[in-house]
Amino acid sequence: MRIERFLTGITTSGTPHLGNYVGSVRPSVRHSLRTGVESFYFLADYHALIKVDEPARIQRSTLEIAASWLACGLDPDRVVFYRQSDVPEIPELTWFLSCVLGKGVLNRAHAYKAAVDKNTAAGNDPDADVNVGLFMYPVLMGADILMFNAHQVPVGRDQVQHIEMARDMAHSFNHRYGEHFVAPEAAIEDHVATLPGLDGRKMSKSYDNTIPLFTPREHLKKLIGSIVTDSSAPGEPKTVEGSALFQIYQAFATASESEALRQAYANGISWADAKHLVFERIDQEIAPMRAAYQALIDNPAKIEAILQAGAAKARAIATPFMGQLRHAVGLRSLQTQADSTAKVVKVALPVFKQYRESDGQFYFKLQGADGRLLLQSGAFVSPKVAGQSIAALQADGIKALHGSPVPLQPGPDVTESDIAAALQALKTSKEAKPV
């Protein structure tokens, strides 16, 4: 029975607020108590350093992230808590996966794309003031989550394009050294909440317009006090759609205790009055985890050491795995040369791959050796209902084209005959392979 591996990591760019608590440590250390999975924690440093050139900040925010993880509950005994530059084996990753992933791919990357179109709306050169480190990104990410073969990483909607070259990086490794990669799927939380900040946009250092996590209970009324609200007055029915407040309370509170301020809102209950539910609300969970948060912070060398500690669990799993890397590449002790004469003649094969769009929404294409796309699905509702129809194309080849639930369509200038073709070598190899 297969071990689930899910991975997570936070990027230690500045202090956690209630944003980050929603919508990534608190379920997070929900998915920590499973039992029959096997969870890795990590402080994201080394991405941190694309975006933050302040070593202090970098070297504070480690520190309340690690600290607020574990205040909220993440037990390292049970899990792997590491930082992210304590495995060494990391930045090697991301060397092999460099040299097996095409540029192209990274030119199409969102966050590397959104600096170009800005520098060109400028009328600047399209890569002015781009670093290395953000082009890269999406590499180093996929060496975080393929360094430990996770099979579920929960990422938001924008990060799903990430987690789709994390499994083309895994498939292209595969393809010329054999099989050492899992390719990981995109764990996407519809119901975790995205927080708006103080302004109403999202919650983020950005803006400038979050709430600390673990701020004193006296800052935090005065921060919910500061949210911007409309000019109704008490006694006004208010709405809930669009209200900040509102959204902030939803995060926290039950389902019948958001129907009953939703039922307030409709009353004309005051802002004032709103507010400070809502503060008393947020108070009521994050309170008890205060005290805990603060003695951590006092004392960083205990989290130096658990940190240690979990790096030494990363590394008994990174070091040996790197060392079949290395030697699947060539990278080997001359020793070994007599016995790696023989040349190994690999027949490339056809692929399909998986993917979730931004409309949430499920797809698959099928690729050509030679990469070319041979067949693009429509969207299925479920993975479930997609990977069913794969199974239906290798088990009945073309027949299998025109009773899918969903329209397939064949990409441009392909036939019947290639996707047949295609289908047929993928059965082919299957049967051919030793049971």
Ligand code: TRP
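Numbering follows the first chain given and starts at 1. Small disclaimer: the values here were computed from a predicted structure and weren't measured. By rigid core we mean the largest C-alpha set that fits within 1.5 Å across both forms. Compared with the form predicted together with this ligand:
- Superposition on the rigid core between the two forms places the CA atom of Gln354 2 Å or more away from its counterpart.
- Pro407 shows a C-alpha shift of 2 Å or greater between the two forms [criterion: core-superposed Cα displacement of 2 Å].
- Core-superposed comparison between the two forms: CA of Gln59 displaced by less than 2 Å.
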Second form
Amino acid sequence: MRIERFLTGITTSGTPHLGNYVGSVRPSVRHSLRTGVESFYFLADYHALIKVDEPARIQRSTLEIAASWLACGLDPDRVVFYRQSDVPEIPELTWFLSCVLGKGVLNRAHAYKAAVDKNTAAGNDPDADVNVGLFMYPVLMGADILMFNAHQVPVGRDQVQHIEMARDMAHSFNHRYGEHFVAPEAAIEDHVATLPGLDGRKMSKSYDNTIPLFTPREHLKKLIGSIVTDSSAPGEPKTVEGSALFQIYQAFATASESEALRQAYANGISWADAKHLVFERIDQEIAPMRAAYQALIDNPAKIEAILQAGAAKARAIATPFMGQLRHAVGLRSLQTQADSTAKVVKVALPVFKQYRESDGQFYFKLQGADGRLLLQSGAFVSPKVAGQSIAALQADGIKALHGSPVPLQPGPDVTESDIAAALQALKTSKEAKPV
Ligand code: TRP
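Given the form predicted alone above, produce the structure of the same protein in the form predicted together with this ligand.
The complete assembly is shown below, putting the previous chain first.
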């Protein structure tokens, strides 16, 4: 079985809140405990520089986020847990990738486009207050992912475009310099709840409606007490639809506990009692971790040592890989034999092989760049029909797999996305024109 590599980054720009916990920390920690996965979690502090220019806040946020992940059960011996800025290969790779990615792709990135649209609407220069870091954000994120050849990146829908861009960078680089990168996939987390905040909108720093994850018990109580509710009086039946309080409860409670609260709403529980119940339920989950969090916050040296050990693990992968990439692009020692004849690197590509079997029928297979069997066709009556089937795969990619008149069988341990990636690589190599 192939070990799936998961990777995710957390921008160090603020204090973790319950929304981060429910949407990211808790599912990621659970996921990291599964077998057959290798996880990379990192503190995206280079990303934080794009929007935070208070050094003390970056440092504090890094401490708080690291302590939160550890307190929530992330085991640094099981995963690779590191700080982005401890891996200098990442900004170096960012540069490499920025040289294979079309600028137009970045013009279309959501975050940048939103900034431009806002400026345009206000009658300002389109790029007013946009730093180059914001523009380059997707490239840095691509480098984060490709540096460790992650297969899966758990993200919300708003981040899917960034993963598409990382795939684009992987293909462009591979096409020019050989197969170095795995094309990552977005593992879209639709099942994890987005938590509403105090005012009922999505819990987010930018709305200033958050509940800090490890705020002291008394403060947690006060904040939960301030969640918006309607004006129905004690004894009046209440509905759970649109109730932020109920949604927050659901993210912590079991199904039967949620059902009980739904009943209590219908029976007219007072908002004060409902809030008390929600507070106690959340605190029950958070309290044991709160103590661990506090102990970690009080011991920054310990966290620093954990992050340094994580950086060593990360660099054990990144340093040799970056060496390979530097060589691939031609940043080489002058002592190594200059390969002046091979101006264009011969790129290993997947191939289609057509053949006839002793049964007189015609077959084809798709072989990966590494020789692995990716796809095996069934029997065709004529080479022409087999050729048409190949042409359809070349033109339409993976879609043609299911439309084929003759069964096409993936090779052992081959997933549809492996086949899709190979077909895409072939297509890219055909379409690419020399620069
Ligand atoms: N963009 C992510 C955020 O908004 C953080 C991040 C940086 C990231 N690099 C990443 C996430 C790589 C996943 C993979 O918080």
